[in-house]
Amino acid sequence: MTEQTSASIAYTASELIAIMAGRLLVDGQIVFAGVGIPLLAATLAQRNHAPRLTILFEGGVIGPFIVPGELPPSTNEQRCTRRANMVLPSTDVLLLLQRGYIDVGFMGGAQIDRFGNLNSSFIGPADKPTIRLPGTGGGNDISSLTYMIVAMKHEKRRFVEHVDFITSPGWIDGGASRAERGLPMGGMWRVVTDLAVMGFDEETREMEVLALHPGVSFEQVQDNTGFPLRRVPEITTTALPRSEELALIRELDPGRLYTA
């Protein structure tokens, strides 16, 4: 476990990106997450600035009361359902997608490239693939009908020039490719990392550096993608995250099962 302290105050790369991508989440919103990191991101949201935040699980789950202690391992898992508002069939959830009800969708992947296309289906070549992933879920589903927050580690062989499988379409091959297949709605909006916050430009849908975290460069970023970047005008730093936060974090997962 690589930890990183600030103020005295120290943290591991897993809580960074949970605090950073928690803190985008606004009050009132209804969010499609992910488990693991974008989980613990929209529970901390929620029991920080955002109560009335409403999380839902491709399970069928929605607005679960995640038990301190007890993050679920799965969106299937019985976990999910504690304190529901509701308990639906899956496909009525995704029927939300399709409806637009649902203001952002937060999950994770193995790869994402220039244009936030994901990847969590496999590695290496189709036909015979080096590392099988879990897959799509409801990851297709969601990145194609909603604007998406992807939280994961910032390393070379995650951030590459073209995934080798787009499980969840991000802007696809920029510009206006992503509408002219046919998706309109939605599109890749925040990738947060345990170095910085991109977004993408509004024209060439090209990832771009927003923000850095205490103490990273942008030449640090760059050199740990497989792309070229982008950078706006005037990046910003992101606050340090607070103590407050931190324990909300330990206390929703004491033993660290998302955050080591």
Second form
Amino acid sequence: MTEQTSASIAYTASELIAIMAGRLLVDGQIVFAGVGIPLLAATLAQRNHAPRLTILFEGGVIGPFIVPGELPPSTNEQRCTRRANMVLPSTDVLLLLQRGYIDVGFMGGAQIDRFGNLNSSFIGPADKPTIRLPGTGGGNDISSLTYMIVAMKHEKRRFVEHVDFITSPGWIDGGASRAERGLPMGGMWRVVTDLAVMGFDEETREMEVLALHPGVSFEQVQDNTGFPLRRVPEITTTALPRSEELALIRELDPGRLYTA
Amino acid sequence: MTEQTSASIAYTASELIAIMAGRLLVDGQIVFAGVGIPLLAATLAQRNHAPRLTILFEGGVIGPFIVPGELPPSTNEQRCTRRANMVLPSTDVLLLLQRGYIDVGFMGGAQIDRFGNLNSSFIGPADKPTIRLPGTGGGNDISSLTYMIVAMKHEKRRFVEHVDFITSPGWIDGGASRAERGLPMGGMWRVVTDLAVMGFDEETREMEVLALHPGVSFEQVQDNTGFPLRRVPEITTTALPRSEELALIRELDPGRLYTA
Amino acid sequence: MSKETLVKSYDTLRRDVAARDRGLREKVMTLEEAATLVSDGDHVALGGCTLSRTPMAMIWALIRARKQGLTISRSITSTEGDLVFASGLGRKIISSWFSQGIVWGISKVMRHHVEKELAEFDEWSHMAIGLRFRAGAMGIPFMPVRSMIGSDVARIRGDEVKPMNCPFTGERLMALPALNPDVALIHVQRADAYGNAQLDGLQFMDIDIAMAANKVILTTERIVSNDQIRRAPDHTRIPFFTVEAVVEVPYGSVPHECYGQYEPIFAQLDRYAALTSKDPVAGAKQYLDEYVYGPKSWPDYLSMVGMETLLTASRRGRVIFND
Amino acid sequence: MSKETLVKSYDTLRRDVAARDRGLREKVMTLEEAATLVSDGDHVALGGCTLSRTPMAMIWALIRARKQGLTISRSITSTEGDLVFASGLGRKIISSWFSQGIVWGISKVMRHHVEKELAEFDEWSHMAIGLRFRAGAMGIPFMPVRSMIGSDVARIRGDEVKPMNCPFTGERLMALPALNPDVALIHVQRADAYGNAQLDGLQFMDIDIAMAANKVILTTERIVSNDQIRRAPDHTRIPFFTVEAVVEVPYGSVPHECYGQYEPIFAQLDRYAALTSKDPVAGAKQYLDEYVYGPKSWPDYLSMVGMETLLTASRRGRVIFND
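Now the other one: the form predicted in complex with its partner chain, given that the block above is the form predicted on its own.
Let us now look at the entire complex, which starts with that chain.
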């Protein structure tokens, strides 16, 4: 997907994902965010409708403010700490997840399946991979211990029937299987792509389309997905990106490091 | 025991214990010390023969220097931190024992038995004590995890056949029983009193007299002990407290808070 | 669910935290308002240790509010433990050591209550208390340790400790139960209105206590701006979202000390020891009447301690900055 | 005893520490001297994370000293991991994430070595790595955790993790094996000649790594007096007795950053990415020849990076103090 126009305003797929994901965040929440789209989305929410939102970074940062144009290259550099409330060891910031302080985790992935399991470790078999991906980072911890928003491009090779490897557990095999495997807390909550916003059926835990982005049909979403998607009866259409939202994203990432 | 004279110099029982205990410390050691006599002894050693001795306090202090005349009321006040190398949480300073960084722990107790087990919890049965004592503090941790020097007054009511309660484990029932109970490291090393310096037999782990203080006979020690004491064949006599040692103790504790 | 459960279930832990408003919000209130956040029967952990950074003003406020039946946990317990027992604020104290302090001998008030079975003093090793808080802070239900094994300190804890073997090495260990207090009372040198707290010097177990508790009541020598906190975020020790109340209480640890601020008020501690060593019941009652129930306010209590005494303690407290 | 033992026995741990001279003594030496403290086959843990406070100068010195067969552990691995594999310094890296950084895509050097089975990248969750170091730091052989359960990240670890139930609550947990490296390489902003170290800003897992390792090789932006350390003992993060070497290396993390001192040298990182994305073998070799084997000394390497580049990185690194 290349540039779309919102009335007269053009935006990229990444900008669309960041804006739509940001709208899902609620004021007062504590959000564990990766860099890139998750950080842009969370900062957008903070500046717009959620001023009391607290961002946490895996590197050991609570409540920072990102300086426009100085996005960090990962969650582990000093740019992540600007005007933070607290800086602490990275193990301890992850333990906040286990203690239960985090409302939502926010990340991407290389592959996702019907039950929201994410793979960021191996394409192909783990003992003889076609591609060795960078790995879990904090992804496994975050998705094991809290609710998740996933932000990624909607492509058939990424939305697969079965992920090659469960790096970050979603609903495992659906139904109650996540809790039965020993993960009683959290779970996959939303998947935001450049085509739609998806959730998971309360019972079967299969992925279902909740809302379509402007100009996108359900069939188009299904065509870009490697498994049959459910759709909620009251499927809606998301509101167009507003010019203020786009302006803010571009102020934050003027070099389009994460939104090209 | 009241004042003794060293040539022409008078000293109290507490001063004698502090001086004799301090002589046991070796340069370069890391010593976990309580306040009172242990602290005086360690500071004495540091100023005399062990300048590279490092003192640790349970309150979370590594390598402090005590200001003469300003002895701390416990190991947990700011007086303990003067010119320290590091101040850290108290749990973490105790974990240094478990990690193996501490050469020797140094404390007192209300009762000690033949195998060096210490009681600082209950006189009488634990469920209906005659006297509820203040408790273990870090004593149990220190004596479970490293070698120990105990400094206490030599009285029959304190040196008992069986302690009423094992707060700080020594050699338990003697022989290999300490390791068999699950404590493979450390153990009781020396007991310093106002009468003698004692160790423990390598095999049976029974208390044995290694050295007598000037003017004290073995029989006198035995008379003040509630169980039969062993004596090493080559039993020695400790050197008299030197005037410099006494002067230093008195400089440190001019109000005789711990040395009356 | 019983307040006396040894280890809270993970479900309970998570639900309790999830129910709190953890957003960035101001929480400044009075001692009296903060006291309403504690319920009779709560498990309340105290920060500080022995005579150091004890949350004395908050304990004072809870006694005045006639709270009852608390279980108290603390690393090492001093005069505040006596006051808890003597006032009826609490009937059980979990600690590694309990007496006014070595120089004053064994607490007669502690002895009276424990030996007469009027109250409980549950003894754990100092590191065990610390690791129980740490497990609670980490959100795990137990922590293995290599001490307490083989001693009577473990034996009298009965089922409260569990001998176990390491699943990797087979080594013998003791499993300690996590301790997640309902409330933590912590006194610090400075904090902002949201509850971001900085702690100078000795920290004791306070960070773990704050993270283990379901909520923190923070008393602070002074409230600073959030901008000051953000200037040195690596000095923040307690994050705002653990905190439910921020109370500015200068001299909030008196008659105990606050690192870098003031030393203990030895005259008051000597007076307390003299009163209670004669008669632990009448002496403690007289102390409570005079210094806890008597004053109109915390500043009024401080007036009884005396201006010159406080200024001397402050001068001595700041002496560490001369080094 | 094999260097590859998953969990060192308590006996080994204690004996190794007991054998070291832990007295207060000066340990200042050169990079080359410090490199002799590492043996082929050692397990070496690296402080810092991704592009931050990487002990780059020390890694550089170890490659130049032709050390081989190390096992490396680190929270998150970036270009230093590529250099470890490409130089033969190490053949196994234990980490939660391994690539130069998100903005440069997946590391071709990592892919080449792992996919061709020339080297191993053992993946653990980020918190699991942290807790393995923490267990090692605490002197316990395992640590329970509530993540990794139910995922393939745990499955492929086989016997290296052990599912278990809490002895108190019966809850399902995962036991993680303690990690006690032979050596830790840690770069800090300042330390004294004895090895008392202060760390500004992001600490990552460095404190636990220092305590878990049998010995620490400390590189520092500058050596300060012991008096400076003693003026603020609550700022000391690593105690001297864990440390075996103190090496003063200004710009010791270049081309990565050092908090409050300098930002990453993006130009050099871009150049590295360009070299290796064309051909991971030839590109990495060229980089090693040019920047690691080539320079006469670390300052000589810094000259190649360039004065203006370093000054710009320093200016940007200090920008946090403007807040």
